[in-house]
Each structure stands twice: as C-alpha cells, then as structure tokens.
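Below sits a lone chain in structure tokens, taken as the form predicted alone.
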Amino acid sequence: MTIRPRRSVLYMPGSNARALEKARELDADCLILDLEDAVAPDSKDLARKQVCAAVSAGGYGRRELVIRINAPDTPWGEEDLAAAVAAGPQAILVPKVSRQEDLAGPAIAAAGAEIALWAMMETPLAILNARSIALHAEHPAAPLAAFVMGTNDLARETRAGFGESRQAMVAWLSHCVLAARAHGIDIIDGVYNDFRDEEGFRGECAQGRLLGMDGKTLIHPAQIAPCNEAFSPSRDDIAWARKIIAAFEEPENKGKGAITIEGRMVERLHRDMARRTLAIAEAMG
C-alpha cells in the first residue's frame, strides 16, 4: 500500500520569491505554489516565472509540489497551464471547478507528463456535481488525485456563515468526502483564516479529521505543526493497529471474519484500516 501524507497543505504566494525559498525548509507535506488568489493581477507574470523556476530547480525534498493555476477562462489561465506542465510539479490545482468538463483542458495539456490534477471545490455547482467530478480519477493520462475544499469561496457564493463549528458547511463537506472516497481520491479541508487563534485552529482540524479529511490547507507556517499533529495517528493508534494486524496473522484467526481483542470485537475491515494507519505512520517517518 503506497500512501502519500497530505496532512498539511500550505499555500505559498507565487509572487513572493522569499516565501518560495523558505518553503524548502518548512515541515509541510504539500506546498501549493499559488498563481491565483494570492497574486495580484499586475504580478501574475512574475509569479508564473518564479513558481515554475522554483519547481524546475527542485530542492524541496519529500514535499509534494502543487501549482495552482488561474482558471482556464481567465487572461492568464492558458499560459499558466502550459508553464506549469513544462515545470513538472506533482500536481496542478485547477480552481473554480464546477463540473467534470472543467478538468478536460488541463487533463489534455498534462497528458503523458505524469502530473495529477487536483480540483478546487469552491462553488455551489462543484458541491452538487462532486460525484461526477470525482469520476475524473479514472482519467488514463492526468487523473484527479484530490479535492481541495474552498470554504471561503463557498461562504461568499452561498452567503452562508462559518458560525460555530461550520454548521452550514458540514453537509457540503461530508458530501464531498463521500464522493472522494467513492472514487479513491484524497480530500483536503479548507483554510482557517485566523492563524493567530491556535485553539480555534486545532478545533477545526479535529472536526476535519472527524469528517474524514486527509489534511487541511494552511495560510501560515505557524499552522503546520498543529496540523501535522492533528492529522497524524497517535502512538496509541499505531500500537492498536499493530495489535490488530498481528492478531489476524495468528494461524487460528486467518480464516475468521471477526475476532476478539482485549474484549473488543474486531473485523477484517478494522485490519484494513490498521494497515492504512501503519502505512501513513511509515510514510511520515
């Protein structure tokens, strides 16, 4: 089982050369080098050049590099896409995806380049069409690998507030989790805007993990450590996972669908979950 941790996914503004350099030392699992929302219109060309040069130069170690392009129907979208494919990140994040067809152009451009696509889920249509968008995971050349929830844009477009525990959005987030899991892709939670509020941030990380998210998008390096902690299996989780796997490997249990461990009923599905827990722990080092 090959697992790529995507616990902490940090947005980095492509127009900030210093930030792009600093990112090589940060402990984030993934870096979204941004050409879209974080970049002013008069800095788009500079951001594109800097981001593509940084990706081509490498030096980011184990970090997964993702370039967020501007939407294909903007003045910068086509040039962003061509430059991103040439630079060769692990993935290209397509914004404003509302239907599976919105991924067709990027998929054709990235075909054969071993670049996956990620989709921003940030419009009402995206939520309604989550299942059909997730079907792009089956694309033979540039498959969809992840949903990224754009909760700020969803709040703007629906006029819903975040409120206590994001009550208005829980159904939308859960709907996207189901679509992602049905088609074998990851799903990354939206940002938490107040990077100085660590307690609130930890609470939203815990909520995201409870909902089934693989990680969370971040807007500040200070959020990386608590995010990694929140989305990592604990020592107790790892120990229990090892115990489950070892128990099912006992000769007397190999043919059983369910067994008892320390007074708890454990099924083979729990063994599969345990294997994933250990794979994540191993991937995190």
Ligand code: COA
Contents of the next structure:
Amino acid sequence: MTIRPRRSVLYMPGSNARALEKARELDADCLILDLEDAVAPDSKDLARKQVCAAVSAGGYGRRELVIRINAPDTPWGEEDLAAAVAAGPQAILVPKVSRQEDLAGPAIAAAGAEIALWAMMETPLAILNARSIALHAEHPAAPLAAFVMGTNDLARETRAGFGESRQAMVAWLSHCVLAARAHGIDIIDGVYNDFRDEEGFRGECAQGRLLGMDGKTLIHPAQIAPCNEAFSPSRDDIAWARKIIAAFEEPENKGKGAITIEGRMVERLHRDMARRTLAIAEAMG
Ligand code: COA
Ligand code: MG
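Same protein, different state: after the form predicted alone, show the form predicted together with ligand COA.
Next comes the full complex, this chain leading.
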C-alpha cells in the first residue's frame, strides 16, 4: 500500500515569482502553480513562462507539483497544456471540468509523459457527473488521480452561501467523496478564504476530514501547519491503531471476527483501517 500524503495543497499565482521561489521551502505536500483564475489576463504569458521554468528547474524536493492550466476552450488553454506537459509536473489540474469528455484533450496531450490529471469540481454539472468523471481514473495513459473541490466557483454558480458550516455544500462534497472512493482517487477540499482567521480555518479542516477529504486546498502559507495537523493521524489515533493490531495478534483472538477493546466493539475491518492509519502516519514521517 503506497500512500501519497496530500494533506496541504497550496495554490500560488503563477505570476508571483516570489511565491514560486518561496514554495521550495514551505512544508506543503502539494503545490498548485496556477495559470488560471489567480492570474490576470495581462499576466497569462508571464505566468506560463515562470511556472514552466520553475518546474523544469526543480528544487521542490518531496513536494508534488501540479500546474493548473486555463480551460482548453479559453484563449490560453492550448498553449498552457502544451507548455505544462513539456515542463513535466506530477499532475496537470484541469479547471471547470463538467463531464468526462472534458479530460479527453488533456489526456491525449499528457499521454506518455507520466503526468496524472487532477480535475477541478466547481460547476453544477461536475457535481451531477462526479461518478463518470471519476471513471477517468481508469485511463491507461493519463489517469485521473484527484478531485479538487472548487467551492468558490460552486458558490457563484449555484448562488448558495458558505454559511457557518457550509451546510448548503455538504451534500455536494459528500457526493464527490463517494465518487472518488468508488474509483480509488483522492479528493481535496476547497479553500478557506479568510486566511487570517485560524480558528475558523481549523474548524473547516475538521469538517473536511470528517467528510472524508484527504486534504485541503490552501491560499496562504499560514494555513499549512494547521492543515497538516488536521489531516494527520493524531497520537491517539496511532496509539489506538496499534492496540487494535496487537489485539488481533493475540492467540485467543486469532479466530475471532469481532472482539472487545476497552469496552468497544472492534472488527477485522477496524484492523484494516488501523493498518491504513499507521501507513499514513509512516508516509507522513
Ligand atoms: N504561496 C506561496 N507564498 C505565498 C502565498 C502563496 N499562496 N501567499 C503569500 N505568500 C508569501 C508572500 O509572497 C509573502 O512572502 P515574503 O514575506 O517572503 O515576501 C508571505 O507569504 C506573506 O504574505 P502576505 O503579505 O501575508 O500575503 P499577501 O498579502 O502578499 O498575499 C494573497 C495575500 C491572498 C494575495 C496571497 O496569499 C495569494 O495570492 N494566495 C493565493 C491565491 C490563489 O492562488 N488563488 C487561486 C485559487 S483559490
Ligand atoms: Mg475555479
């Protein structure tokens, strides 16, 4: 079981040279170097050049590099795609995906380059079509590896609000978690815009984790540490996982399907979950 931590996924505008440089030192698991909505139309060419030069130059260590291109039907889309494939990040993030066919062009371009695709889930149609989009995970050459929830676009497109706890969006987020799990891909939660509000941010991280998210997209370096903490197994999680594994090793429990530990019913499925918890903890160091 190889597990790639994708707890903290930091966006940065491709036009911001300082951010691209700084990101080599930041403790984020993944970096999304953005050519799309964080970049003004006048800066698109500059951003493309800077991002591709930064990816080619490397120096990002264990951080997973993802380039977010402009949608293929925009004036920049095709050039972004060709340049991103040539630069060779680990993944290309395709925005405004609404149906599986929207990944076909990027998949053809990325085929043979060992680049995965990630999909922005940010239109009403994307939510309705989540399952068929997730099916792109089975693509032989450029498979889909992750959904990224675009909650700001969803709010705009649906006219729903965020409210205190995103109650209007929970159904959409959960629906996408199901589609992602059904097809074995990761899912990263949307951003928390108010980056000076650490308490509110922590609350939303906890909510995302409860919903089954693998991590959260971030907009500011200050969000990285609390996010890593929220999406890592806690000391208690790890201790409990060890207890479960040890209990099933006991000779008297070898033949049992369900046992009791500290007054709680524990089944073999919990042992599988415990193994995953330990594997995640190990992958995160
Ligand atoms: N990635 C990398 N570095 C970042 C960063 C990011 N997303 N956001 C800020 N920084 C850096 C700044 O360059 C600055 O570095 P320095 O002090 O070494 O010069 C430092 O962190 C502190 O930045 P700060 O002054 O607090 O923020 P700001 O006012 O410069 O920028 C934003 C605020 C929101 C404009 C900026 O964080 C940003 O552009 N975020 C990403 C937006 C984005 O990509 N959106 C698209 C998807 S929703
Ligand atoms: Mg968007």
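It should be emphasised that the depicted structure is a prediction, and the values quoted were computed from it without experimental measurement. Positions refer to the first chain, counted from 1. Basically, rigid core = biggest C-alpha set you can superpose within 1.5 Å across the two forms.
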CA of Arg264, rigid core aligned, shift of 2 Å or more between these two forms: yes
